[in-house]
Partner chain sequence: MKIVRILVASIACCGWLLGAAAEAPAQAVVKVGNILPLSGPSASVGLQNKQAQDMAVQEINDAGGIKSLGGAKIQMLYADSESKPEKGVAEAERFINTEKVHILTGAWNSAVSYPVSAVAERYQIPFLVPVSVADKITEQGFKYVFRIAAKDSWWTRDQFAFLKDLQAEFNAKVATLAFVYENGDWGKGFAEGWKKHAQAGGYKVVLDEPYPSTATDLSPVVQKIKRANPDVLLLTSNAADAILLTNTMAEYKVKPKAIVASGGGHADPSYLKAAGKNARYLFDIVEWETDVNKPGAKETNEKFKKLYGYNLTGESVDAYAAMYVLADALERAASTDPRAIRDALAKTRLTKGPAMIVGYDAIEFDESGQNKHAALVMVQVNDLGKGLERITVWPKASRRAGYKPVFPIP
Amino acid sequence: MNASTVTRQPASGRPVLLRWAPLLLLLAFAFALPLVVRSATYLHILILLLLYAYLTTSWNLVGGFAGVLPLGHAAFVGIGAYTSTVLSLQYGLSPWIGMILGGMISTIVGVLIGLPTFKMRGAYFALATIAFAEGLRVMVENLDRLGPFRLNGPRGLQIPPLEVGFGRLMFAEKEPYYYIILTMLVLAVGITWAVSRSKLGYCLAAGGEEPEAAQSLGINVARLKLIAMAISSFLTSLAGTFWAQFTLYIHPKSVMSLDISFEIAFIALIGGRGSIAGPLLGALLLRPVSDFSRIHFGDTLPGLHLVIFGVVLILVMLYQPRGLQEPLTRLYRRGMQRLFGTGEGG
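Supply, in the form predicted alone, the structure of the chain whose sequence was given, as a single chain.
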C-alpha cells in the first residue's frame, strides 16, 4: 500500500467518501426538501426547527464544550434582532450589515458577562445569566428610546415589507428563508466540528470536566471559556436578525423571553450537549412537540411544551445522562459496520 492510499483512508480502512456518505446524503435531502414540501405551513415549521437547531448548536459551544450551563442566551437573540431592525428602520441599513454589527455587540456583551460569571460554579452561574437576560428584557420593555435609537418599549417594532429581495433579507415566499437558515446551520455545525477537533476544543473539554486539573497543567480555563462565549454569543445573535426578518415584527417577549433560553438548553441537554449531533437530534425530536402543543393547547395551556420538555429531560437524565445522541450514535456505528464491514465498535 503506497503513501497516497494511506492518506486517503482513515484508520478503520474505510474510504473517506463512504465515511461521510450518510451525512452528505442527509445534507442533500435537507436542501432538496423544499422541492417536495410545498405547503407554507410545513415550511414554516421546518424553518423553526432549523432555527432552533442553529440556536442550540451555537449555545453548545459554551454550554456543551465549556461545561457550564448558560440560561440567558435569549439576550443575544434580542440584541441581534433589535440591532438590525433599528438600524434598518431608522437609517436604511441592510439587515445583513445590522446582523454583523449585532453579532459584534453580542460578542462584547458575552465577554463582559463571562468575565465575572465564569468564576461562579454550578447553579450560581446559571442564575447569573438568567438575571442578566431578564434584566435586559425588562429594560428594553420599559424604554421607548435608548439614546437616538427608538425601541418602542413593549409595543415592539414592525418591519414594513416594502422592499423584497436578498439585500433586504426579506422574501415573499418561505423557501429563501429555509435555505438561509439551513446554510447558517451548516456553517454553525462546521464551526462546532472544527472547534471540537482543535486544541481549543480539547482544552475546553478538560477545563469543563476537571477545571482544577486543567489549570494545574497550565491551561487558562477562564480565557478559553471566554473565547467559547464570544463565538457562541456572535452566532446566537445572527439568529436574532434572521428571526426579525422572518417574522417582520419583534417585541421584548418574542425575542428575549426566558422561554427561548430554557428551550435551547432543554434541546441541548436532551439531545446531548458537548456533541455535534446532540443539538440536531434534540431539535428534530422536540421542536415538533413544541409546535404541536402551541397549536393545539396554546390558548388553554400556555407553556405546556416546557412542561413536556421538563418531563422528557428528567427521563433522559435518569436513563441516558449523556443525551439521546449516545444510543443513536451506537446504532449508527453498528449499522455502518454491517454495511461496510468496518472494524469500528459501538
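Residue numbers count along the first chain shown, from 1. In this text, rigid core is short for the largest set of C-alphas that superpose within 1.5 Å between two forms. Remember, predicted model here, so these are calculated numbers, not experimental data. What changes on going to the form predicted in complex with the partner chain:
Please could you give me the other form, the form predicted in complex with the partner chain, since above is the form predicted alone?
No partner chains or extra molecules come along with it, only the chain itself.
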C-alpha cells in the first residue's frame, strides 16, 4: 500500500494530465467541428443537439442528483424565451441582459414550485410539475398582454432579424450560435461537476436515494433540493433565450410545450440520470436518431420517425435501465486501465 502511493505520487503530474487528455481532446474536437462541418443544415442539427445536451445537463441537477423526476422544465425555457424576447422587442434591451433577468425570474418561480412540491414523492411530484408547466402554457396562450408586456397569446412573437451582432445575440450564420451553446454547455457541465464533488452533491444524492436516512443524519433534504432547483431553473432559462434568438420565433406551443420537458427526461433516462456524462451521451444518441429519421422517413412514411425514436427508447430501457452511461463508463475505464497500467485502479 505504501509502495503504491509512493510510486503514484511523484508521477502524479503526468497521469493527471493523461486522465484529462481524452476530455480535452473531446473539447478541442467539439470546438473544431464547425471548421469541418460547413453545411448549415448539419450545423443546425448539431446546435440543437448541444442545446438539448445543455437543457438535460441543467435538468440533471434536480432530476438526476436530487432523485426526483421534474417534468415541467419547459416552463423555465418559456420564461427565459419570453422574458428576453419581450424586453428586446419592446424596450430594445439586449437579449444577454434579458437572458440573466429571465434566469432570475425562473429561479424565483423554480423555488416557488419547489416549496410545496418537494414534499411530494415519485409520480406525484412529476405530475405536479407537469401541471404547473401546462398551466403556465395555457395562461400565456390566453394572455395577449401581461401588464405592459405584449405576449401575443397563441400567436407568439417573431424577432425581426434586423440587427445582427453579438450584442443582439443574433447572427446570420450558424457558427456563432454553435460556439455560444457549446460554451454554455461546457459551463453547465463544469457546474454539474463542481456540484457533484461538493457537499451539496453528496447530500443531494443521499437525500435522493434515502431521504429518511439522510434526514436522520441532520441533512435538510428539502432545503438542498430547493438550492438544486434554483440552479437548475436558472440554467434552463438561459437556454430559453438562446432558443428564441436561434429560431427567431417563439409561441407557447413551441417553447413551453410538454414535448420539451419529456424530451429532456428521455435524453436523461437514455444517457443515465445523475451522472455527468449521461445527458451528453443521451443527446448524442437521441437527437441524431430523431433528426435523421425525420429527414429520411418524414416524407415517405409519415410518423415512422416517432416509432424509431420510441423503439430506441424501449430498447435502452429494457437492456440498460440505468442509461448508456454505465456500460460506456466501464468501457472507458477499462480502456484507460489498459493504456496507463494499473495505477488507474478505480
